[in-house]
Amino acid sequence: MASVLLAPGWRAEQRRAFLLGLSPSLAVLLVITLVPAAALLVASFTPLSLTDPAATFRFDDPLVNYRQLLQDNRFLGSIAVQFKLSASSVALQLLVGLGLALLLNGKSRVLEGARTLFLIPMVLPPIVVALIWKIMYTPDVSPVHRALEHLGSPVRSLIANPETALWAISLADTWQWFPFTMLMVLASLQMIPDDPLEAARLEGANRWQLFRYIVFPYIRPVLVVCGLFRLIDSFKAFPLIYVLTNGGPGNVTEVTNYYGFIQAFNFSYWGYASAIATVMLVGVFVLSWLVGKLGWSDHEQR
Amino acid sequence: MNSASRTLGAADLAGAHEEGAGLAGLDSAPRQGPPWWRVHGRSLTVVLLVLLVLSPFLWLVQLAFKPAADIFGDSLLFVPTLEGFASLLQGNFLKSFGNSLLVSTLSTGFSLLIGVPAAYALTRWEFKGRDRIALWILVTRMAPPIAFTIPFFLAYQYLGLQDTVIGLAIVYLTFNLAIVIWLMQTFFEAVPASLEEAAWIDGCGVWQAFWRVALPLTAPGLAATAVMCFIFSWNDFFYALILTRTNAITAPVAIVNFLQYEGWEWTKIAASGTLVMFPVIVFTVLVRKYLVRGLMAGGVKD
């Protein structure tokens, strides 16, 4: 109650102090995020490239890059590749993560130990994850390849085969990120109240019914948030592709992010690459907005 | 015969009934788990799954200790050696390891310095547009790195920040500041504002109250936040690949150089991978309690 009486003076002083505390961060964020984003947008309207440094501020045909994108089969193909990779890896991560969370939900030292150990793939430096899977997919040093060879059925490396390369990356990506879903689902499983479960059990519900009608509705918002988070992050997939396949064989593993990277840092077509990055940025904005609309608010209410 | 079967049937029924009653009794008894075989069956499954899932990771670690001569041999048994690690000492790997350490520490320190007061202000100060600022920070976190790298790459050419530790540390603020602000907000929310108001009555200023009251109470959260920033910086590959050449090269980029130029010395490659992931695993064990919150706040990136 004292706080209500004292509020005015304290509040006024707070406001001044908070403005002071907030401004450095906002200023820095402005300079390192909004300014580059604006620069990116401006660059995307120019034919800026290494061969034409003078083109920095040439705006005679601002939409040239975007028109070109629509006719660029490699770009359109990269979106298809992105879609396949994102859809398969996000779906797998949700499934594996959910399954393991259900299995690990309980109190015992084994289960708790397993929970911590399963975090390893997610926190490893992405380059180490890429390295691990480079080894797994290299017949000379991979235990799987060696074992199969001993059994008399050698298998071609999955990443050298255009049919399987993308799924090999999807598998590695799933391995790296299933703990994310697992963690989040575990956290929400622990928040399910006991009463409805208890009541349903007394009514004679079996395990599947318990899951379908009581547990699942509780964790569905978390699954949606997880899926959207992972979907947004899947657009940034880079180290795995860079180390495992370099976008190949052919272009079968060249996602949009990787194509943008090649246009910018291999070919130095800055303007064109900026247009690609702008398109990606818009896509991420739309999805983030979805997170806010669909998932986040729902999740926060819990 | 007839009567025997009837007796049998009755006995069966009675048995079934008793069993049912027993299960119901078990289920409704508060602190009693399922029967022992179910607990151990699950533990066994979990242990096997942990081994299966972590085997690619364990394979990398054992490669790091394998003598080069045994890499392509058939035996799983070998005498561990430190050859791989020793050969890293002779090259430039230590320097890149040091760079990683320096960049991560610098970026973590600076983002805490300006991010913590901002997080505090955002928690305690209700003003118009607060939600919008929070959303902007979150979206920043989700933007694909390629959108930042193109403008940063071009600007750094002019500013002379290309291939410098400072330049890289600044770029890492694009994600570290967001982590600090989001995470610390959740920690400050747990501290009752009335404590700072009491300090104000005792004659403290706003920032004095923050420094003496709020901050010490969030010390574990602050430590977890610092660790999280450090891990994200340490794990970065994409920015370092593009914004460094030789001087400021970080450990993840050095590993990729091994893969490309050193003629596939697997022992050395695996040893460097093991060294790079070591700090991250130690840190994860230290802060696993806060990990869910951290990943939720920041999303995850490569």
Contents of the next structure:
Amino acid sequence: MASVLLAPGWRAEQRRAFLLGLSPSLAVLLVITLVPAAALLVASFTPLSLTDPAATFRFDDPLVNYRQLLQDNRFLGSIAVQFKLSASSVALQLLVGLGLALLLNGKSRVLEGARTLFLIPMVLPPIVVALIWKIMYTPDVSPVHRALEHLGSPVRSLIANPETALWAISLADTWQWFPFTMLMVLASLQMIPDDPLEAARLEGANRWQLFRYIVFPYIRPVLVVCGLFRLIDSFKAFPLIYVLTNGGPGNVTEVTNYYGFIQAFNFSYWGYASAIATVMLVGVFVLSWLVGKLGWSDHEQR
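Form predicted on its own, following the form predicted together with its partner chain:
Since only the chain itself is given, any partners or molecules it might have are not part of what comes next.
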């Protein structure tokens, strides 16, 4: 039987079957991802604008958009805003998700019910989440603002204050996506064998030592994956910004993708907006590569 499996003819047939089976998926992948990405890259090399059709596909200066980006202070500022928002929201999501997962790790109907309730924000559409927080941040209709006013401590709207607007968006994004980390960490916690934990308890280890030396090494790769996924997804925090602040006050919440949206749909600079999107795409790939180089997700290191 083994000689039949190792026969060259059988291996060729196996490769042909794999290729035929994967061909439809590869064709769909090519059409829905690579072709639009190639169109975006080509458009970024042109001064494509709906207000100037004659200059739509000129390639006499293909790097003009990228040179302008280097001198565009508003674009450079949007990158700084993006990093602040991504760093704060991802860090909060990991901390809150990890903390709740540790609290809810157990076998009881109460804990199962609590876990289900905490998952609700994650399944809501982004526009619904944005509307919920728009109400929460609007003093005239917000129950929180009404309660604080009743207690004699009225506060300004967080999204109307330049000093708090970005953190208000970060809080709303954390509320929606901390359940993702909680769910992933819970699954990892329930796969930890009981033997090392029992042995450590018999040796007198306290709760912190159990977490630091046994639990954390098990869940560390999961935390890295959660952080990477949420970091990439944080670059798409468009609905929250569009509904809550519209990039303001001023441009303190204008992240890079929102700036690209303005260039494309407000000013019809599609070539310039394509260059912004291309730079974002490259940035996401570089960040993903850097996180992968950290090697924290390598199980063999444990």
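Take the two forms, find the largest set of C-alpha atoms that superpose within 1.5 Å, and that set is the rigid core. Positions refer to the first chain, counted from 1. It should be emphasised that the depicted structure is a prediction, and the values quoted were computed from it without experimental measurement.
- Comparing the forms between the two forms on their rigid core, the Cα displacement of L29 reaches 2 Å or more.
- Core-based superposition between the two forms puts the Cα shift at V284 at 2.3 Å.
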